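Here you get one chain, nothing else, as structure tokens; it is the form predicted alone.
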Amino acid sequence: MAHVVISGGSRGIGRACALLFEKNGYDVTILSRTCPEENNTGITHISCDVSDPESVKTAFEKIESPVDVLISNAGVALSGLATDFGYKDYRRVMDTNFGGLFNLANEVIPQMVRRKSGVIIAISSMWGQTGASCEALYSASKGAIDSYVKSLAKELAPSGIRVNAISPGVIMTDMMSCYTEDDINALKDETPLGRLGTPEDIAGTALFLASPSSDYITGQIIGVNGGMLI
């Protein structure tokens, strides 16, 4: 049985996806801060906060089974003018966003290595391809997501391994719980399919870039947006 390991899996995205790839047979670790609401007994829940290397290093020694597939989703998001914010909020905002992409890949990477095989999965944002008003830092952070996993992808090809990263539009979770009715159905006006993304809309897409559907697909930003950026 295949294992998939999901940061930020007890909510959102990444609750979408343990679901989706345990009702596909998969082998599901989620880590996250917070214990999710309801227990299934196919998703074992390990406490960890992928901001804090040490922390990622405990959760993993927990962890028995080898690694076939990694998702890096949790993130935290600021809004406001850039200058609103200052040094603690650029640590938070990447050393979670980033980092924990970073902290994660290097525990799963050598063993992976090791298997010459293995999926890296990256949970994005459109904003860090194109940059968004008064989310400077959260762009950033996933800008820098874009690249490491383009850089990662070309490094660990010849061991097997695959990298790539999804890139979602506007998606319905708790970071859209600050908008006003007024402001969601904007965009959706903003977005030519006419609906704003779920959470099922991602977990989709990473159950395909883990499969042998996607064996030629490395280095991919793919965006899942509705066709608000083409």
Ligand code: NDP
The other form holds:
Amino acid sequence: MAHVVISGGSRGIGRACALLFEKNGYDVTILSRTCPEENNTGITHISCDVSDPESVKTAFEKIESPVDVLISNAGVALSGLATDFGYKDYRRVMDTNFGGLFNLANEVIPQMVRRKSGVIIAISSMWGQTGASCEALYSASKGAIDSYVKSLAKELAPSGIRVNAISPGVIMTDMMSCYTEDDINALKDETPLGRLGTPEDIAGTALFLASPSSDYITGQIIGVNGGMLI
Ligand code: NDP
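Same protein, the form predicted together with the ligand this time rather than the form predicted alone?
Next comes the full complex, and the chain you just saw is listed first.
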């Protein structure tokens, strides 16, 4: 049975990925700071703070089976004027969003290289591609993910490892809870497909990127945004 490790699988996009991969016969391990209230028996939760390399190392010591697929999904958002934030905010956003990918990839790459196979999927954001006003730090952390994904893809392709990012548009999860109904309606109006995304939209793309159907795809930043960014 193929084994997928998903960071931030306790809710939102990570949770949808965990449920979909489990349904499709994967052995699923999720890494997050809290355990989901209802955890399926086929999904193993390990407590982990992805921003802390020691916490990630300890979590991986508990993972016995080889990792076929890594989904680096855990992330935090931060909205406000660029000058509202200081070094602590910078560290929190960069260490979680980009550092999380860095820490997790460092754990799985050596074993994937040894086996000459593996798939790494990073959950980025369309703001990493375009930049978002009042989300400068967040956008920068996602831009770093995109560059890292492209570089890793080149470095690891000779070892049979594919590395891609999914770049979601606006997806209805807890991360969107700070927006008012008017904001949400305005975002819907800006989306050519006329609706906001669901966590399942992203999970479906992740399942495709993990599967042999995408065997010739690496180093790509795949937009899943209802046409908001074309
Ligand atoms: P949620 O806020 O719903 O979920 C975030 C997840 O990340 C939770 O499972 C949380 O688990 C986990 N997490 C956060 N910090 C850490 C940490 N330090 N260590 C381990 N786990 C952590 O967000 P979404 O599901 O919406 O977001 C998932 C990803 O998708 C993020 O990377 C986000 O940037 C990206 N994205 C989301 C978009 C959206 O519109 N929703 C748009 C574009 C990108 P816990 O708190 O239990 O640790």
